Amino acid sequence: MNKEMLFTMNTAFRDEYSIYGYTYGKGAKAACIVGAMRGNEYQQIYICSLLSKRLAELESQGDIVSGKEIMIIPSLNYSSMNAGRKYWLSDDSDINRSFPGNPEGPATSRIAASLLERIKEYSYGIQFPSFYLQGEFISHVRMIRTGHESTNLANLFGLPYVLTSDSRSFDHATLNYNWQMEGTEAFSIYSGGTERIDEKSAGVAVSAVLRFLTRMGIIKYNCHGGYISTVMNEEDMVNIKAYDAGFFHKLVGINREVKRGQVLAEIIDPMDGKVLSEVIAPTNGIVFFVQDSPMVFQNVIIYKLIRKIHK
């Protein structure tokens, strides 16, 4: 394993602050990983750290192969994270809605110029990105359509699903969407939550890496097979919001087959305790996501399905 200095900043916080690559096995640039670009993402840079670990062992028994590197970024924003807070201390701005970033910039525009030049010469870049919504959801891989994405490598981390969404206004500043277009086959790993450590999902996660760096000739490693993804649009899932606020009684977890009528949740008066409401499965499916907060407000979405399409 060797450490390298990726970035450098004098702050108006800190003497200066740096961002440190990892790299595993020596040669082409093969496959670059990214954990934590916001201070709140502990699963990310704990799956982060959980693959560094693997990977230094698997690098010690000589299973990288010869002539590939391997990068690991644990974090890009580790000073919010020792802070509390979610973004960038000085101005509360995103790194990863930095990109293609400014080397003239603010701080997180320097941030993501500076690491998308030193980035983009890999051949696969993974990023370990926060979900949208705060809650439980099936681990998958999320690729932006951009004309660039492949499925069918997607398909080789044994995820249970592949999600693809269009490209919105937003994502063009992502690190996602500007490795895609500097030619780099990037893909978005989605698993467990976000201001938690999840053990089961961070194991599922650093499998599913490995997994991939296997099946592309990057490691020798004997892993389980994982499952044959299903892809899908992630506009066709069914999104349910809560009818009113109060209490989040869930009935229904993620991963569980539903009916159409059937009870998923119970919204409950906070002050009185009856339940002002029944959160109903309008469709036949299988439960993507479900929020985790104890309460919830009004028109939030609480529930993602896939729609089942055969009886």
The other form holds:
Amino acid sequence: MNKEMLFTMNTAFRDEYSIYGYTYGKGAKAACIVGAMRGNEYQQIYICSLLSKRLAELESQGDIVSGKEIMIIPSLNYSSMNAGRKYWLSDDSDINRSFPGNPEGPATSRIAASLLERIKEYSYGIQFPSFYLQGEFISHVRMIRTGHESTNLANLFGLPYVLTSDSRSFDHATLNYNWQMEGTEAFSIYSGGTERIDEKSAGVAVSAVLRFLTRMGIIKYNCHGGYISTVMNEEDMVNIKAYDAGFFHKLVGINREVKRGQVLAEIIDPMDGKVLSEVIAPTNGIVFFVQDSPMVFQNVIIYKLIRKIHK
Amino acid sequence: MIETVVSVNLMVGEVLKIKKNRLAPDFPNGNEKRICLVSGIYGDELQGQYICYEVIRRIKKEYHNLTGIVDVYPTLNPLGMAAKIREIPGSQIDMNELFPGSQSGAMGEYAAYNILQDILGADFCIDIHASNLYLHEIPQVRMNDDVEDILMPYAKLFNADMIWVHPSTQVRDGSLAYELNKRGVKCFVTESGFAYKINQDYGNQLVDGIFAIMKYMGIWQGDVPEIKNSIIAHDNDIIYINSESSGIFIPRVKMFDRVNKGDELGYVVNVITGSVEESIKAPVTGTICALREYPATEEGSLLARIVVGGESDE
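Form predicted on its own already given; the form predicted in complex with the partner chain follows:
Time for the whole complex; same chain goes first.
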């Protein structure tokens, strides 16, 4: 393992701030893995730490294929993690809204530009981002439809689902989109939540990445074959919204098969404890996403269902 | 008449309401033009609060001169304004990335959808911003070059010191102004001052401009003050000056100062060593149109902008 400084800058109050990449194997730039970009992405940096440990073991056993290099960048924004903030400390900007970046612009834009310049050389890019809806997902690979995305390759992670989605306005400034534009095969992997460590989901993500690297001929690793992924459009999912605001009492979690009319959760009045409404499944299907805050606003998406599918 | 455009139950005991005040003639003929003034997409920008207040105050003082419809939406992000934060609290999402929104979306998208739907059909819209916490901006209009020809007659009446035309290729969709123009509602953005403060001089200047536009549209029959000529600047007329060191910025110039190439604009100092880390020189001759207000800097921090040349309307 080599530790490489990818970006460094002076700060006004905290000495030098540097971003590091950890490389395993030597040779062609095969795969790059990016973890936390925001200060609340604990699950994302945790998955990277597990992967680093495993890749170091594989490297010491000679199981990284000769002439292949893998880089892991566990965190781009660890100062925010230290300070308990989500975004860049000095100006609240979001690195994952700063791509492709500008080498003469503000700090997050410089980080984005510098990083993209370095990591666009890799054939495969894997990112562990957090989603704009806070909650728990079935582990999946998510791809923005750019015309460059390859769902066939995404299948090789062996996760239960590969999700494609139309790009939203802010997607154009994300790493995944710009990585794809630069010619890297880029994948976003969601496994577990964001602000809490989920060991089981982290393990699923690690296995998926190692499976993919094996199948692409980058590492030698015997692993379970995983799933033959179901490819879905995000727009085909059924969103279930909260019709009331209050405590969210979850009755059904992710990856559960549900029947039309089944009660999935209750919304409870925080003042008097009365059940304001029941959250009802509008279709048969599987719970793909459930929000994980103790309370919800009215109108927020609290569940996403994969309609009319069985486990 | 005050109307609620968006209503969402909050988690405990409160309802989020986004409101507008519709000011219309007492005896409408049904052919009135409609202008919308929107403000407060960012919870830290208070300049628009003063502008909205002052517009309503002046209209009420001479209500007989109102011959069109003025819809004032002072606070599109009321929770952000209450919490003194820029984004939507909780999700910390930038509300000005969420347009056109979604009727079935989360709170921010749902609000964005309903706001946009409410504005559609208007003849003109002004999205009133201040700057952020970091930079002081001269009163200005911002617009994209793909709608420059359509918006320029209005922008020239706005009494701003500068009209800044951006290449549309660099503008992200998702902003209110972008989505309104796409749907045929003429809209530009104005910036002035900086976050958390109200600059009454700037505010009064731009309110004069709003009344001039209203008069041009046939919405206002009262007198309007003489309107100043604005500098019209395209992107290559605006020079950015970024810090290449980290520390505290001590400016030596003021807003609107005319500077010559090589003049010292200020310096960045290292507080603990008492040394000057970087002397900031003007790379061009021009006028200071933005200046850093928040003293702490890091490598890459924007310290100032200079507008050079530009076509003056004079």
